[in-house]
Structure formats: structure tokens, C-alpha cells
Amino acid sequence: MKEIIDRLIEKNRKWVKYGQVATYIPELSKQDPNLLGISICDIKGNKFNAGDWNATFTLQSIAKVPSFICALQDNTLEVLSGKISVAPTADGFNSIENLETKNEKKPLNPMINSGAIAAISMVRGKTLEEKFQRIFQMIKKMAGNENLKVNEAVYKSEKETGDRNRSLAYYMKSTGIIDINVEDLLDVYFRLCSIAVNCQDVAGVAGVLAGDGKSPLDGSVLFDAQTAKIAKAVMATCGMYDGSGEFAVEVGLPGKSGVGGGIMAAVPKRMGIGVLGPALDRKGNSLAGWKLLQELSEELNLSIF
């Protein structure tokens, strides 16, 4: 595995020229775009590296996987549907025009900003800080760190320039589908964002949903396998936003991406991969990382399809 991966690695560092860092977040655009790296977990928790896998960023979008998962977990599938759909979506990821005039005001889905911060909404916990805590609190567990830290640099410049989803939350404020302080939802929101990882904390993330919420690491059970199942099928259909059904054909896994260049993919029984690129596509996606994915999977025969 890691003769493959280092290989796999280099051939695929081209593609970094071709993809732009994020901008609209100012910080993110401090990102190193040659970076390229990829980390594997498999079930029995062997742990493989490869090229920049070490390299530090943030979870950005990758962190609404957990938070869906905490809020499965607070609530019933019908509660949780009343809110928040689960229907891809041919649109950005900060679109407004999917809320206003799709989907009866619900959010299409959980992978998306406005259904994200929806679903942090019905996280269990008395305060914000306590829902936040929660969140946070699995994502440490799924990664086997408890380490993990906010980046507070990130999370500043996203707090200063987030007006398009305070935008989102307001309009879900109009329409009942929050009903909590938006900006201090939107200051979970924006922290969850700006948790600092490396390949290895988010391909254990991705081992555990691989795992159907046993941990690979350690072996505890961190929530039940319908859970699961629900989580990679949501990922599968939404998780590249509106590069998913693409993604669905070329690569063939549930997967995630966040605009700090990370995408976690889960191939389920056997591993979690996590990988770094932070030039992105213009859908927001890593686009060497997409193809480093690209190829291990035709390689591996990881499909799900």
C-alpha cells in the first residue's frame, strides 16, 4: 500500500498547477497550492502515508459529516427530514436561490452550508457551547486525537466574512427552520470550520464510517451502523456538492470535501482515506486530490458501484 501511494502521489502532483486556493475566506488563501498528500486507515486501524499527509488545514466542510451524525443521532430520521432534506443539488454549496425557491425552505441537504447549519440546530446540548462541544468532542473521538485544536486565525476570517451564510441562517430564521440565536449558531458553525487536522485525523474520521461507527483505532462503537449507513449515502449522493454525481462516476466512493483542500472518502469494510490538496476546482473541490482519489480507486478497485 505504500509503495502505491507514494507512487500515486507523485504522478498526480501536476494536477496542483492547474487549481486555485480558496480566496473568499482571506485567511485560506495562505495555503501552500503545491501541497499534496494522502493518508490511509484501514479497519484493523494500519495506518499509511503518504507525500504532504502531515501537512496542517482545516476541516472546512468536511466537519458537517460529524455534525450530521451527532444530529442522526439526537433525533429521529423523520424529525431531522422536517428540517433538512437529503437531495443532491446541482447548485453551489452557499446557495441562496436553493432556499428561497426549492424544496418547500428546507435545506436539500446536510452537506451543504445552509442544511450544515441546520443540522448543528438539533445537535443536543442546552447552550451553543454545549452543541459545539459535542460536535467537537466526536470529531476527536472519529480521528483518534484529542489533540485537535480551532485554528483561530481561520476561524476569525471566517466569522469577519461569512455574510453569505449569515444570509442563509437568517432566511431559515424566517421560515421557522431555526429557531436559536443565529450568529452564535453561525459562531458554532464557523469553529466547527476551522478545527485544524492532518490525512491522518480525517482518513480516521473516514475509517470509522467505514467501520460503520466502530473505531479502528480503538475499537469503541461511537454510534450504530443505520447511522452509518445513512452518513455514506448522504455523502455519496451530496458530499462534492455540485460535483457529486462526478465524483460518484470517476471515484465511486462517499466522500467529502472542504475548500482548505481536504477530501475524506470511505470505503466501506475496509478504510477511511484522507487527503490534502489545496488548489481547488471551480465546484470547490480538490482537484489533484480528486484525482490522486481518481486513480488509487481504479487501482484498488475501491468502487462502491
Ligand code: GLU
Given for the second form:
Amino acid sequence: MKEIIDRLIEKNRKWVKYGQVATYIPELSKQDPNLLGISICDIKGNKFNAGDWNATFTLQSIAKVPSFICALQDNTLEVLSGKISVAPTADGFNSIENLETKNEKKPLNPMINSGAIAAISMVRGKTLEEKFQRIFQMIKKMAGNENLKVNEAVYKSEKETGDRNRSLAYYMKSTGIIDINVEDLLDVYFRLCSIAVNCQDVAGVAGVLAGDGKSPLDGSVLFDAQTAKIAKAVMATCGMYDGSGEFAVEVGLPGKSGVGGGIMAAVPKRMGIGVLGPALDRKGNSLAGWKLLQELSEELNLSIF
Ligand code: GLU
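Okay, that is the form predicted alone; can I get the form predicted in complex with glutamic acid (GLU) now?
Every component of the complex follows; first up is the chain already shown.
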């Protein structure tokens, strides 16, 4: 495995120059576009790392998966699906339009900003701080890393410039999807997006999904197999923004990307994968990270389809 990922990293480094780091969150524009790294955590807990796997980046939208998992644990599917659909979208991750024009005003799915903000509001916790801690603990346990921290500079940058997310959240408050304080809720969302990780942390998170809710690292059961099944189904259909269809064809795995350049992919019953490549394509997915995953999937025959 190590030989394969070392080779694929070197082969795919050429792609980093075709992407751009995200700039709409000013702090993210400081990222190094040349990074490319990968970590794998297999179902037995073996870890393999290559390239810039140890570089730190922020989870961004990858945090939407554990947020959705907590919302699934804390609500019946009936209650949850009354507020959030599971429909793929052809619009961008922060689109406002589809909130008004489609799906009875529900966010289209929990992997785009509106759906994730709604999902966080439904996570158990008397206060928003409790909701944050519940999701943060889940992320730490899945990653197998108790030392994860919020990157304060990215958090501050997101909070200062997050007016699109404010628009989405206030709109959802006006339609009754959200019934709590919008600014406090967004504070939780921004902090979750700003959690600093490396590829190995993300591979750990994905490894729990691959193991149907059981951590490959310490054997603990973090959620049930039904929750894992739903989360992976939504990742496979909606996890790569409006690139989800192409990702299904070219990589064939439940995946979730973030504008920090991370991609998380889960290979059911086999392994979790974390990739970093901050230079993004036009849809906000890591360009070189995608190519790397595509070749890995072909070489190891990983596609679930
Ligand atoms: N914090 C980012 C935002 O809300 C997350 C977007 C993403 O990674 O897709 O815009």
C-alpha cells in the first residue's frame, strides 16, 4: 500500500498547478496550493501515509458529515426528513436559490451549507455550546485524536465574511426550518468548519464510516450501522457539491470535500481515506486530490458501483 500511494502522489503532483486555493474566506487564501497528501486507515486500524499528509488544514465541509451523523442519532428519520431533504443539487454549495424554489423550502441535502446549518440546529444540546461540543467530541473520537483544535484565525475569518451563510440561515429561520438564534448557530457552524486536521485525522473519520460506525482504531462503536449507511448514501449522492455525479463515475466512493482542500472517502468494509490538495477546481473540490483518488480507486478496484 505504501508503495502505491507514494507512487500515485508523485504521479499526480502535476495537477496542483491547475487549481486555485479558496479566497472567499480570506484566511484560506494563505494555503500552499502545491500540497498533496494522503492517508489511509484500513478497517483493521493499519495506517499508511504519503506526501504532505501531515500538513494541517481545516475540515470545512467535511465537518458536515459528523454533524449529520449526530443529527441522525438525536432525531428520528421522520423528524429529520421533515426539515432536510436528501436530494442532490446542481447548484453550488452555498446557493440560496434552491431554498426558495425547490422542495417545499427545505434545504436540499445536509452536505451543502443550508442543510448542514439546519442539521446542526437539530443536534441535541440545551445550549449551542453543548451542540458544538457534542459534534466536536464525535469528530475527535472518529479521528482518534483528542487533541484537535479550532484554527482561530480561520474561524475569525469565516465569521467576518460569512454573510452568505447568514443569508441562508436567516431565510431558513423565516420559513421555520430553524428556530434558534441564527448568530449563535452560525458560530457553531463556523467553528466546526475551522477545526484543524491532517490527512490521518480525516482517514480516521472515514474509517469509522467504512466500518459501519465502529472505530478501526480502538474498536469502539460510535454510531449504528443504519446511521453509517444513511451518511454514506448522502455522501455518495451529494458529498462533492455539484460534482457528485462525476465523482461517482470517476472515483465511485462515498466522499465529502471541503474548501480547505480536503477530501474524505470511505471504502465500505475496507478503508477510510483522507486526502489534501488545497488547489480547488471550479466546483470547490480538490483538483489533484480528486485525480489521486481516481487513480487509487482504479488501481485497487475500490468503486462501490
Ligand atoms: N466554511 C465554508 C463555507 O461555509 C464551508 C464550505 C465548504 O467547504 O464547502 O462557506
